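First, one chain by itself in structure tokens, the form predicted alone.
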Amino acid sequence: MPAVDYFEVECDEKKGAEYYRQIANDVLLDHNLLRVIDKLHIFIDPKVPLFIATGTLKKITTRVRVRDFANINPQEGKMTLVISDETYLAPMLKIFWQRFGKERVDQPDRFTVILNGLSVDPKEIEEIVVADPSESVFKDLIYAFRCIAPEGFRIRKETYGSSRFSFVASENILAEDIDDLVAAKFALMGETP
């Protein structure tokens, strides 16, 4: 696995941890996560039971805004965006729909949007942002460690921070020096909290 600096499965039987780190290899790979994660450190103990998965991100692709797929003509009382990219044309509209109302806004083709009647400077129009690549990552980790954790885990503790996650599961009520263990995973990485 090239694409993360960092990974390590932490547990006492061998074998499980060789399955482990596949199973997350595998999950992770599938769910194109790899590109996103530099440091993964999983610690599993059977016998508590306890799961924890603590890593660090790379840098995530910035803000998506309009000026990064469309070009703004102003015209006397519209704004015609012609679209380079449809990639990100749906929440465009959507956010167009409940910022200035469906009435204002109108897609004659696939390549086109028109804003009528608007007070707005183009400028603020192109600074809007339609995408954060970053929101979607943390939804997507905890899914696929939902999938890596073992099965019956079902009491979670999740964190996310700008660069950072952890990812907590047990069958049983999580221990109150959870953080701890957490901050020593992350240690182990040479993270400090």
Given for the second form:
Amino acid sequence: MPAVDYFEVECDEKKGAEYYRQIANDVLLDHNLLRVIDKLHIFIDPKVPLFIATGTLKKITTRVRVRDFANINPQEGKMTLVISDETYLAPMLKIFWQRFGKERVDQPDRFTVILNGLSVDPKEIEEIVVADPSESVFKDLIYAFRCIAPEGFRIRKETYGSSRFSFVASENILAEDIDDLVAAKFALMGETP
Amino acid sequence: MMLVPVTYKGGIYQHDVVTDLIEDLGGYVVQKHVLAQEVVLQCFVPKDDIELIREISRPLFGEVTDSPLVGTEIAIVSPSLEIHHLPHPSCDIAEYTRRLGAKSNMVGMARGVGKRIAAINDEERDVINEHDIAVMALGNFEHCIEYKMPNLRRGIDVPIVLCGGPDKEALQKIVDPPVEGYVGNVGRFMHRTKEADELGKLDEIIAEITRVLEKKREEIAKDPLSVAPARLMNLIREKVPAILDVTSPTPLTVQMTGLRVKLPYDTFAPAIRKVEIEDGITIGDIAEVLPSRMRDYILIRVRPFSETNVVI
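How about the form predicted in complex with the partner chain, since we already have the form predicted alone?
Full assembly next; the chain just shown is listed first.
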């Protein structure tokens, strides 16, 4: 795990901690989230039971533009876009429809989009921002931690803001002093409020 | 005549020679898979005749291997059907047992998750009890398994093999009263089992299942069944032709002490009870034909010799 600066799983049961370290690693890797996490501390107490994950995020500013996944061939009266990666095709089409109207956007097959009768500079189209992955990072993170946390821990408390996040889950009602415990876990990582 | 479970693998060309031979020797073909040019037969054959089958299938490049799980139906019990437990490890275990000839079913519990809230309901209990053995794939924490195991096993009277994250010794210590089998270091994980040590773990689970089933077979041998379930399978296939139209992979599932017939109970149970086996003895005389909790299938439980006084 080279990308993460700090990664600890704290648990009374040594074996359990080891397994959860593996699970967290697998899930975050599968969801492509290791590149956004800077520090991560997971605390599990099966006796209460309680699951706490606290961490900090790296700054990510990689906004996805049209040029990142499409080549534009300007022809007379039309522009042909050759798509190399379909991931952002749907949001791109949505933006095109909004901006130019559906009648000007034609998609003959999966990897081709043709824009008809536009007087826009191809450069301008290349620069259109299609998606901002940092917007959905929080949602993705919470989803990933729901996979990592033991199942049945349906009572959750999540916080997110200024590059820090915390995720608390239990099957019982959370104690009132849970925020202090979360702060203590942040302190263990060398993060103070 | 002692029948042993084996798997035959060979080319499709002239494989009916082998099928006929097995039937002539008094064996039964339990499952037959045709995969492109290859045929896999899961069958029971007389122990003394295995060499003969090897001999005759040699020119056909056939291969006969022992597979102790043929003719068993195994329940892989998972606390839920969520991504936490599926597809790994529950499906990995189910698939591995299938490769060795068992018919495995996944039983995902509605509320088997968590520690305090874990519970089993009557339908799950009854479905699990219809199998030969239940493999419970639980989580990683000793404390949690200790707490929830009494709830999850309530009412289950088939042998249980418990898989969990802690060591085998730890599992043995925390489960009271003891279950029949334990496999440690197989808790919840989120990746496919493909490394050598993980496959070794799966082999260990199979070994444990085999050991427990072997014990059950010995128990059954003390009071033998009135008729071999595999024989009933052939009979029903002959006498109840509706079974041939069922599209399930195994319309007739052979178990150690019975048979699952995937036909609606209300329509077909009377017909099955009346099927004659030999000398006027019908299935209804020596077996219970019961409605299964699985869909509207029929479950046949063959009664032992001590109850019926006949062995055919």
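Rigid core: the largest C-alpha set superposing within 1.5 Å between the two forms. Please read all numbers here as calculations on a predicted model, not as lab measurements. Positions refer to the first chain, counted from 1.
**Q** Verify the C-alpha shift of V129 between the two forms: is it 2 Å or more after superposing the core?
**A** For V129, whose C-alpha is compared between the two forms after core superposition, the shift is 2 Å or more.
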